[in-house]
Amino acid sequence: MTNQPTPGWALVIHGGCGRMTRAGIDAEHDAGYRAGLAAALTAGRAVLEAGGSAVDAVEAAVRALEDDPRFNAGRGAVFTAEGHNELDAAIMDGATRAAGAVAGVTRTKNPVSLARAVMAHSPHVLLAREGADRFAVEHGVEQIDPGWFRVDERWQALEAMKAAAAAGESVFDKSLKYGTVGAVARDAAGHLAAATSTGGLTGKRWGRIGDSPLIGAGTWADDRAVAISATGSGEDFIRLAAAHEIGARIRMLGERPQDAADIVVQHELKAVDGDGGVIFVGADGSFGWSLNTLGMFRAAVSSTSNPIVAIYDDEG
């Protein structure tokens, strides 16, 4: 999906991708996912319509998704093998290429806002685990009892995984749903931004960190090219430096954002047996997504187009 370049603002969001089919999602859940996406789109759109920055818009949209228990970020995040929630997030300003990211945080209500605090108030890009938690407290980022993140459906998923492992069944399938949320935006001044947030993988161990908080892998913004937020098999996005790769193709080869995204997602990612998708907004104002899975929770709006909300691969 893509739109023609527009001189105004644009916003695209996602809520994860995977094996999503009409047969597998009932009408109630379908409507709930769409409502959550629409609400997040409205939050980011309000910023851009008021003349706000792309960075403010992506933070607002991702905060809304983090607060929605339907998605695997913030409240509703999946559980580690030990039964904890460990949250990752990143944000990047395409105008300056300043970036902030956190990994393995446990008490911050909105990890994307902590990532922004890292970008704004530290000399570093990525903080992890106890250090990131301590930074959050020192800089007044809202903290919450970890129980707030818990959603019974996520706990049941962990219990089901443990039962399958005990029965000798495979518990890792790269074609299943990947719960990550993200947003990319272009503001009225032509500046780009991207943000991504996730609870990671159900049953993850050893402090596993995926692509979402890694600048250039799952999150990227560069006013010279494109803003990207990814979702999918994180290890494969890391191996490809996929988000940066899309931007490099645009800058070095002169490819259109849609073409660059399609080449990386449909061909390069598949070449390493990777599943997933990206959303993008180009410096030229074009915007859209590319996915190689059966579905991706996604939505888009711009100053010259009406909102689009989609789940399945044949929509939008």
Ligand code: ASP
Given for the second form:
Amino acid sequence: MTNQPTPGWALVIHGGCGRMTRAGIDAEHDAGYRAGLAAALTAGRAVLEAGGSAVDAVEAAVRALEDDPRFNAGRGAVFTAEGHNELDAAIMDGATRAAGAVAGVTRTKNPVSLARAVMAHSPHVLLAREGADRFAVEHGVEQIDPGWFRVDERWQALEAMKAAAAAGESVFDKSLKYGTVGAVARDAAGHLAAATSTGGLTGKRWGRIGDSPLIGAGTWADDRAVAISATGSGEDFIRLAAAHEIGARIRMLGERPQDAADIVVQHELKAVDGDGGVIFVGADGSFGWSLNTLGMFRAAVSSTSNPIVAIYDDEG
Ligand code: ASP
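Give me the form predicted in complex with the ligand now, not the form predicted on its own.
The next block holds the full complex; its first chain is the one shown before.
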């Protein structure tokens, strides 16, 4: 999907990808996901319409998705094998290529805002685990009892995974539905930004960290090319440096953002047996997404086009 280059602002968000089919999602859930996406789109759009920055817009949209228990980020994050929620997030400013990220935080209500604080108030890019939560306290980023993240449906998913493991089934089967949220924006001044936030994979162990908080893998923004947020089999996005790869193709080969995203997602990612999708906004103002799964929760709006909210691969 793509729209023609626009000189104004644009915003695209996602809420994860996977085996989403009309048969597998009932009408009530379908409507709930769409309402959650629409609300997050409105939050980001309000920033851009008021002349705010792309960085503020992606943070606002991702905070809304983190607070929505339907999506695997913030409240509603999946559980680790030990029954905890460990949250990862990143944000990048395409104007300066400043970036901030956190991995494995457990007490920060909105990890994307902590990633932003890392970007704004530390000399570092990526902070992890207790140290990252400590940094949050020192910088007044809201802390919360870890019980706030818990949603029963996610707990049941962990129980189901444990039962499958006990029965000898492969539990990190790539047919799993991925969840992660993200936003990319171009503001009226032409600056780009990207943000991504996730609980990672159900049953993750050993301090596993995926692509979302790794700059260049699941999150990337560069005013010379594109802003990207990814969702899918994180290890494959890390191997490909997928988000950066899309930007590099645009910058060095002169490809259109949609074409670069399609090549990386439909071909390069598939070639390593990876599943997933990306959303993008190009420096040229074009915006859209590319996915190689059956669905991706996603939505877009720009200064010259009406909002689109989509779930299944044939929409939008
Ligand atoms: N990419 C995320 C990760 O590997 C998962 C997802 O998108 O659902 O942590």
